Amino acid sequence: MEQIPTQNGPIGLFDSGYGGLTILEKIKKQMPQYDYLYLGDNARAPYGSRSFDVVYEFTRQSVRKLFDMGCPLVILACNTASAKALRSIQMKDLPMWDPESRVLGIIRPTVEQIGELTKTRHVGILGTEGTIQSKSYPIEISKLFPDITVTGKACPLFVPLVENSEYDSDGADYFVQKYLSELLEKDNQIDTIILGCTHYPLLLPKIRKFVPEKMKIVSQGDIVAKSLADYLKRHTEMESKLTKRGHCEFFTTESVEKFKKSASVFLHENSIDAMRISLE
């Protein structure tokens, strides 16, 4: 595939669905001056239970699309894509496409904060099946904090609850309590829980109901936003390529009306416009 000419443009954010909008919201709040382009592969979501090869190929297509649309920097605002595709794209694809462009994930920035948060050195991860099976969090945490014990729990029904607007329903209580109980039964010394899926912040009020009051719950949005701001301060060559008009555009591979309705819940905005695109 031919190289992508380097150009100035917006920051691209990709997610298989809507959860990445929780990351976008915090990044925009931290850095409102930049332009953003959000791409949701909603037609093929969720990615959580898909194989490594499929997640890599789907993510690769979306990253390439964002590069083709002028984004010099792309954030994988999706834990599953960060776990299963980021390293391959960085090592295999970027050198061919454009060595000066960048793709960043959201797992590493989250992990970097954990050492300061846990006192017991026992951490829990709530995530999709794909994120938990990849063991990306335990691997990355062990590199920085080898003394921390990590326990993961897949929560396959959390994303459907959120995407069907059932996250604040009474029915959600049962599954939130079930998954949290199973996690803490595995390790009752856990004092910090990472929400390892960008959908899960919408379940935060429910999660807090079923954990001890002093339990730390780590939501990724603010962490990723601060990490990106720091990255751009340290990499002025990339920062200079980013356009700054305060614009934000949304693209989806699914129904535009469905996207606009769901996105308004995640972004707490009513007037969201979007366009449908194809990745094939």
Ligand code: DGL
Second form
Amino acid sequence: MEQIPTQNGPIGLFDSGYGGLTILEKIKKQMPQYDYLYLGDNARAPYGSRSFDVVYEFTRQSVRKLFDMGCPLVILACNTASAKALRSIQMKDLPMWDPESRVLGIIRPTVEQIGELTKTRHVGILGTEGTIQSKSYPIEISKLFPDITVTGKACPLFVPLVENSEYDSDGADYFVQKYLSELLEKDNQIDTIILGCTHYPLLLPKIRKFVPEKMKIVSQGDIVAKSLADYLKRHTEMESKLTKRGHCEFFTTESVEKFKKSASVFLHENSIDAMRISLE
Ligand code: DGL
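Just the form predicted on its own so far, so send over the form predicted together with ligand DGL.
Complete assembly follows, chain above in first position.
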């Protein structure tokens, strides 16, 4: 594939759908000066139960699109894509496309914070089937904190509930309670639960209802925002390539009207404009 000419441009954020907006919201709050370009592959979401090869291929197409649209830096604001595609894109694709462009994931920055959060040293991870089956969280946690016991629980119905705006319905209670009780049955010493999917912060009020009051529930938005700010301080060669007009643009592979409506809820903003694009 053709090389990407290195250029100045916005920070790209990618997710299978709306979940990455929970990350974008916090990044924009912490660093409003930069320009952002958000791409949601809503037409092919959810990614959570898809195979390694398919998640890699879809993510690769999306990252390439963001580079072609001028982003020198792309954040995979999706745990499933970070678990299944990040390494391959970094190792195989980037060196061919443009060795100066960068793709960052969100699992590593999340894992770096875990050591300070848990007292019992027992941590639970909620994620998509893909993220849990990949074992990315236990593998990364064991490298930094070998004393922590990690228990994962796949929650295959959470993303469809969120993508279909059913996250605050009574029906959602059943699955939130079921997945949480199954997690805590596996390990009742867990004192910290990581929401290892960027869609799950929308379910936070319900998740709180079904865990003991003292349980720490960790969303990734603020963690990723802080980690990105640190990265840009350390990597001035990348920081200087980022355009700074405070603009944010949205692209979706599905209906623009649907995206605008849901994205406003995720971002707590009234008027969001979006454009439809095709990735194939
Ligand atoms: N928001 C993505 C994640 O963080 C999820 C999901 C999906 O499409 O299943 O894993």
